[in-house]
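Take a look at this one chain, the form predicted alone, written out in structure tokens.
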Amino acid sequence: MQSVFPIGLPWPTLMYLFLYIVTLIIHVVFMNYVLAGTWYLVSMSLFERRKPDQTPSLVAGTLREWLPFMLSAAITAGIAPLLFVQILYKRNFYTANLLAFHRWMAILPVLIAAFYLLYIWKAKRVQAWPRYFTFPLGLLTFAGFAFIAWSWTENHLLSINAGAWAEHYAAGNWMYKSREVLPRLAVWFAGSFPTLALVLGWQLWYLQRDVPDHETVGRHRMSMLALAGLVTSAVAAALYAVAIPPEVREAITGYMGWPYVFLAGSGWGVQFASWLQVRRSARLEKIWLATASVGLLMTLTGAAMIREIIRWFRMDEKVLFPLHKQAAEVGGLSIFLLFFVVNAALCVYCVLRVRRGLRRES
């Protein structure tokens, strides 16, 4: 491909793209928050000094309270990407979860363990059980979800190396060994950090917003795991980098990918420099978290199409483009965003009388 992907693919492919992008984003928010934020709480759980009354602070009390909605919202909002991937990939999503399908099957009972796992460590009795219980809980709780991680790591890079797959079936390996899985998984690992300092952020600023001439609580730490989530990320994509083909990297940073390194680059960029104004400064102030919040859209939106450039560089498109005609000509496009509009209008309705319940208590 000559030109800035996917410029030039059919409209089928194009739609289908599009709304796989827009909803893999979404759910990756949810899902960096339950993967940093389980993460964080565990080490919290070791390192930090607790009150007096056993009460925790506000940003572990925050992630506890909140963890459980976060990973329902993650699960639901990996529904519509899933679906978008099958029809984009059929081929390799399909062959890939059949050759792993042990691992594949195990991620189901491992999230409901963990999802389960993470109410019992938000019960007020289990806060006060003695660290050498509750450590070793968090931990399990956070192994399901790093387990979980892995798994897709390994599926997703199973599916993108056709010519692996008969020595796979072969030997009836249940895990796939590439030099790609630690660095990817540590790309989506640190990353995670960022996105969850920056909604942990808004959801503190928003909790002392009515608190006058106080140094927010929080926001020292939000903004170390912030730059800290970037640095190392930074560092683990470089990494990735070097562990891709040549020509895959080529295409990166060939006429395929430059404007998606430099979107996911200058995201970082604009990132990096909000969090430093949040460390300096003595509040959460609402202008920085919005800053890093655009930031933020744009590293996502740039290492997403990177992430499907790398996908696409090792298909056959002429295999997949009759595939996308196929399915766009099947129908209920109309019904599919009628619902989408309903659905969208419901969950509006629903926050606006939240938000309304919670004033009338203020």
Second form
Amino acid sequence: MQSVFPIGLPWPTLMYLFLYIVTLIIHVVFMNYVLAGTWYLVSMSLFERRKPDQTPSLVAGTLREWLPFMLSAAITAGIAPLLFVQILYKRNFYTANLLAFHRWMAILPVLIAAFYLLYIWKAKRVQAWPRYFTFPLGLLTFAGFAFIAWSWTENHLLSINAGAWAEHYAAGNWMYKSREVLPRLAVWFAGSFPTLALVLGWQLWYLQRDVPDHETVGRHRMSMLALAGLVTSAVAAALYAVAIPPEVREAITGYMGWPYVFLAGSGWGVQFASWLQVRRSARLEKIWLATASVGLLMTLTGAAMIREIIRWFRMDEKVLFPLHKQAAEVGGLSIFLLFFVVNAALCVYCVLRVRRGLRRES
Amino acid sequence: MDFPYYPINDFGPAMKGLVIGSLGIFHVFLAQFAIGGGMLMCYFQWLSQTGRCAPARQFVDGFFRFLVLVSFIMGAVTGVGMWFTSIQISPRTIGMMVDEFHWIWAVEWTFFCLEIVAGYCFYRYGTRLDDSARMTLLVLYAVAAWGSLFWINGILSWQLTPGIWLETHTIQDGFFNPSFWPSLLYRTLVSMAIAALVACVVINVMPGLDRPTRSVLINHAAHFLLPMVFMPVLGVWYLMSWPEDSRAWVTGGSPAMSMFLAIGVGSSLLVGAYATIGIWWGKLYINGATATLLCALAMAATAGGEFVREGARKPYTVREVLYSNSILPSEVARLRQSGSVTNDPFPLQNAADYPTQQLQLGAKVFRFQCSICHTMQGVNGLVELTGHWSDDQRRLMIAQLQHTKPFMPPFSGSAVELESLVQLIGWETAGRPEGATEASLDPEILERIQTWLDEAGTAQGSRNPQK
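One more: the block was the form predicted alone; return the form predicted in complex with its partner chain.
First the chain shown before, then all remaining chains and molecules of the complex.
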């Protein structure tokens, strides 16, 4: 491919790629919230000073309350990209799943356990426990999500390295060792904090929107979380760039990927500037949250596209195109679009109905 | 030849079908509980807001928390787990299903999203909302949950009865296949019954309810068990929509499948009889232990039914399209010529365990063609099934497999590969004796095998060879 990715690809491939990227970004937002949110709560359970009445801070309380739903949303939102990745990269995805069998299947019980631990963590009785109980509980929950993140990373890297498959299988390895694993994992982990800060920032803004002349609770902490995450993810991205093969790096910074590097970088800059503004102002201002949202969307889109460029560069695209064309020939797209619109509208209706009901109650 | 080889994992003495079956039964039970649970909540909300049952509202709030904790977590994760497990068992099957029905799956995903949003709205705010808002959320939740059944049912029933899709290849023909409606209606009744039985357990463990209140709630929940009286009719309709040979396996042709059908039918009958005569008619009180026992019976019925549904597809995973060992019928002839594992890029994981090249080849053939349904020594083990046969018997039986055992696909390899498999089974049966030497391939034996393979042909066998 000698043009900007994905220009020049056949339309079936473009369509599935578009759907994959869009749904992946939605999934990533929820996933980041859970990963960074759990880590934040673990840290707070160790360092934060408790109030005499044991009630959690607004930030910690909101997080605890919303984490189980966010995990549910992450799992549900993850179904769509899981579907489209099977169409786009079937053979690679399935092979990596099979090669990483033990680890891959282990994520299911781990996910169930971590899910229940989130509910336990949320219980008021548990929140009043001493630190030496809540900290290990939190750490165990975070370890579950970290294990899943690590497994996904290895699985992804294994899926794009067909040359390693036969040897990996013959050796019966449980782990895929690659110099890309840790920096890639670090990019994702560090990058999850700006997402958490933004979504939680919006939640805190909403909860305190009617409080006049008041310094918004959580403003300073959200901006610090976001700025720290942005700086760390930039460092991790630089390390990852060093870890990938030079020809892949050239493709990203060259003809295939420069617009996405620019997009992700610009988004990073917009987010950084927005969070600096949040830090300077007394409140969580809507305008800076909005600009940070735009920046995050730019960064996530750019990063998702770069992720695909790295993958495409290592795959034989000629094998994939006929499979995508064949898949696109089956019917059902119009039914999907119809129900997508109807059910999205019903989801919005549910939220509005609850808001109306709560207003009536108050 | 462009055959999609995958690195096949060995599950030791556990048959792969058992692995996916165990998770599948668990997931189906949870999913059907969630579907029926949504409807049951709507019914109890209606009872509450129309003044027909005062404690119904308290029950709805208590039961919904249980529903969320069980179905939103276990149901959702095991659902994803089904996908992962399917990939482990037969990537080609799940790949074909995704190719044909990805838009249907995408539609189902939109229903999942609605289910989660409506469910969590109720879970978090339901106690603070008025009756109208509560009912709206519950109805949307129930519709979304049942909708997910509607869509997935089309895909699963297509595997067994693709019907005229085999000619037209249109999505509507595949989706609304011959067993779609009976399967959908049957599963809907099962969902209602499971939800009612779980409700009986929950009512018994809910704090703050006295005995008369529990009794009233249980009797209302039992209304959801009554539609079970239609199950025999629907069951027969469902069975009649199956292909003749599949029906024959479960009605006596295969003792194991007939036994599982009997477990399914028997358990359903026991639950149905107790519900109708005992709970509904006799207004019996049902305590927690009995309710749990009835749930266990419902689980047994689910297990029996799912096993039968999976087994009835044999020798296919998608009827007349893909054999259970992930080989297309159109590929058999080519693989007989080229050899089925000649181009397999994945070496054996434990090649050193096999002292000769012939045994190694046999192990690769076993891995590729047999290991999806058989183990070497374990559940459905080849040593147990064929160990007492002579070499010649094995050669003949395997060469003409689709005729000697019509629920088996045809052997899809060369004569050399077949002989290697026969030698491997013999070596394993003998307890892996040391000192095995490279066997010279007797041309006469190979010729005989080839003759048997040619006689058998590459097409699927039939119970009635005249057909």
